[in-house]
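Only one chain comes next, encoded as structure tokens, the form predicted on its own.
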Amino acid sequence: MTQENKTRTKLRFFGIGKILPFMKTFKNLIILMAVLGLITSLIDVAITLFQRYALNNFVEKGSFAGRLPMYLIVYVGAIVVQTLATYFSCSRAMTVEVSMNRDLRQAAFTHLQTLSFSYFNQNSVGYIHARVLSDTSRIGSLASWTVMDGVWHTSYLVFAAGVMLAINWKLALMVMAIVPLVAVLFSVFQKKLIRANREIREINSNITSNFNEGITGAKTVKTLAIESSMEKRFVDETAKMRKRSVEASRIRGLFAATMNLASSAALAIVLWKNDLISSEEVGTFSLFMSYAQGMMEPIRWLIDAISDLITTQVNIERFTNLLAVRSDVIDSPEVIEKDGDSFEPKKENWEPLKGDIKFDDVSFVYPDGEEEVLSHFSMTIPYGSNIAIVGETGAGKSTLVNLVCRFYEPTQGRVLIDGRDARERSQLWLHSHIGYVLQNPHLFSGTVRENLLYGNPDATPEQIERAVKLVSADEVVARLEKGLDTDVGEGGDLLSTGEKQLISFARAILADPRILILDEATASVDTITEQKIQAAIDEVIKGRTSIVIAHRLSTIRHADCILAVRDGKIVEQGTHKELIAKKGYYYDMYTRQYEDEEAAKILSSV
């Protein structure tokens, strides 16, 4: 094995090599921190030599004349230097830790923004939360305090061993005989601790996920009266965590106890073999006693450090695995070169978007599925068209929208935007021209105004006022204590679902999109507000390509084309009149819903 390969193997050990790119940013700080730690440990070793000198020359000989003042000056000077070195090394370690945490979390969060929907569908919020916060925290601690303490403790052992060998090599070798024992114990316990800590981290992710669901879904938990079920689920996971943690602690405790026994043996050796030291050198005997005891703390630290490194290896693996995840939807290097990416867009190169959409022989299977949702589907949606997609809950109405928005890529075929494959332009270019109103809208923490400005950061007060009025959200704003400057709470929880829907709709309109997508946008509002929104929709969709996923079929009778979806397949398409005349799937849905609505009107009038 070449020297280069050996170095790479060492770097891969504990996964350190995977986080070196982040550590290189703070290379100078880490080097300074290590040098200061080295100075501190060197002075720690030297202080014992000062004690030896004092015992041999001042105490045993009983003479304090002549050399005592100079001794005190040098001794106090060493203490002052050590204090300053300790202060600055600790402050640098703290700087490295918080800076590393910032960079790691920023890298993780930025990377998450590039991932496609499939990743978030397959991984819970708690799991991702643990990667971004918990794992990065342990890695930051490794790169700072573990490095600094490692330098101090290791150098102390080396310096102390060097001094003992220089003074009395026979006794020194006896004391240092514990080192091979450390290596043997490490090899025995390493695999067991790695396996145990991996299981613990996975269970911890499940606990975090359950806790997150219990908090974010508090209303659902209470309305379903499932507090006991949620508690049992949480208790079961924490019990499993306790069991695995106790098992890991036993392994670690056995490791620590055995190592402590080995380090204590060093002191016993000095006491047993004191005849190897001249009876006239009390200071030398004291030196070996001090070093034998002083070596216990570094050895104890090495025990903990090895366990922490093993634990952190799991954190590093999980964090780097997150960064290694690649999105199902990516822009080609050529596209990024021309249009930029989501964080550094080159808007000056962006072409205008008109709004022509074409499905060209498109087949599609979701990444986590096996059944083909679309099979050789072709359709042209001219600029300015109003397309409606209908179907029962879970029928797969969002598939076409997901493909138009490039949230997913076709398994086969192409989606053309203005006559060109959507993959020939950047995702941000496309998303910047799309307005999307979800059935379950999400508002960000902050004020109503701040949420609206996400749609268009450069919007003027007049534009905001117009967008709000257009969707009847002005009535909502008027009821709020501070109007547009009212805080909406986390996720918009201080507003009702209908109020959030209206604000979300106004936000989409404010972006002035060329393609407007409404995902059951009126499902969460009352009938009167729905009528107002419907009138606004009729006005807003003029001059835009619009795709409406509809729940109430009466709202899409005037659509240019209606797609009826069943079991993930498009079973019918045409205008309202054409589909009614067919008396097929759409006809059955429409008449059934119409009957239900008429029955509800009769009952409400009784």
Ligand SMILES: Nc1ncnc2c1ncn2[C@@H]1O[C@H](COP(=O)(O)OP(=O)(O)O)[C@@H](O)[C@H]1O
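Between two forms, the rigid core is defined as the largest C-alpha subset superposing within 1.5 Å. Numbering follows the first chain given and starts at 1. Remember, predicted model here, so these are calculated numbers, not experimental data. First, how it differs from the form predicted in complex with the named molecule.
Put the two forms on the same core and the Cα of residue 251 is off by 2 Å or more between these two forms. The Cα shift for residue 449 between these two forms, taken after rigid core superposition, is smaller than 2 angstroms. Residue 72: CA moves less than 2 Å between these two forms after rigid-core fitting.
Right, and the form predicted in complex with the named molecule of this protein, after the form predicted on its own?
Next comes a single chain, given without company.
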């Protein structure tokens, strides 16, 4: 660890204050939990005092003299109170834990909804998942169990030390002298153990991924004939795993043995220095022995907790950083004032949208990109027109529609909707007027019908049926076991990409959008379905502005205007006829694809 890392780790330890606002809601519960924890450890300490009393007064003097019943009542009473306190403090801790988890997750989820596209492009699903699920759960358990156990163990140490000092300060100091020594020993072992466990986890994840690769890539493994090298990798990793695990068990064993040794050492001190206690006080002798042993567990816990706190600080930091991320695309306060936000839209103030789109000298760089994808780009799409955008992969076609949808904002220049800067109206206003079908459509878990209703929650069964039919999804639905009420699985995984595409097309249509965008939406369907969708497109684009990014050029011949884009610039524009006649870029692309298709047809008919 470098010096810099060390100081950062320390600083993190003090950043725990960042979750205090979340703990504030449960202030009373947490205080109650802590007080109950305090009572539990107070009774722990007191019981030893009772025992001392009993030993000193009853056993030593050999007379119970009728005081036993009183003693028993107090003793049993203390145990009952302690049991109740333990029960209630644990159940309070549990409540705090689950409630904090809920609050933290809700905060994260709500915040994620406000973030723009670019955040999700820059951060993997796995990363976000871990922030929302595992970070929050560690923070939740810190705020509940760590607080409770901390109060409990610390107060035990303080009370026990106090009592020992009060009874016999010389012996107390001698017993306590061993504490720093034990602490150092524990922390050495603990560091070793953490390191060993971390290595084991890493090896384990290597093994799992090797195993997964071996299975999911079975076909490739076979065709490459690399079975033996895959096998060797697996054997090597598992051998390493065995070795490290044995090492870890050894450390653990040593650790446990040291714990025993330490408490025995404390006992030995008491025995050795027994002349400090008068021979009449057997009870005091026993008290010192119990406390000396009882202190070991709290010390071990505290050392564990400190290293836990340091690692949890990383979770806290990542979590609070997530909440601090601001969306790249935000509505101005004036716009929110008028149109509302995603959570409280003021639809009554929304203006109708006609569907004129204009790029006015737009330059654009992706937030994490370096090169300008568009530079000084201008185009006009009058409302109701059907525009097709063609160009090679990476030409900037999807970027253009991302800007129309305001998933990103121009680095320079303006995108105008109905003649006004898109930023003058809310994102929700724009999005609720756009229907967007992507190349990789996403469905939510639930039934087909539920998915369609995301397009328009108020759609009637007849409207749903009509939309499904319009995009030729009726055949897909008919094939499904329960029709519209078939479950599509997580992310729609139970359907093929082509089927998902048709459903998402129907979903877009159901929203009756003013602007319809199809980004290579038919790339994953077969030619026959594509023809059907084509007919549907011709039907649904009437009266709407539409932008179609086509994979197969034969499908966009009827567009009002075709824009051929190359390196973020329009190189040609016009109707299919005009562009063919021009014998330029579009003509080349078209004939090349046509020849490929013909060749494929001939090849497949041979």
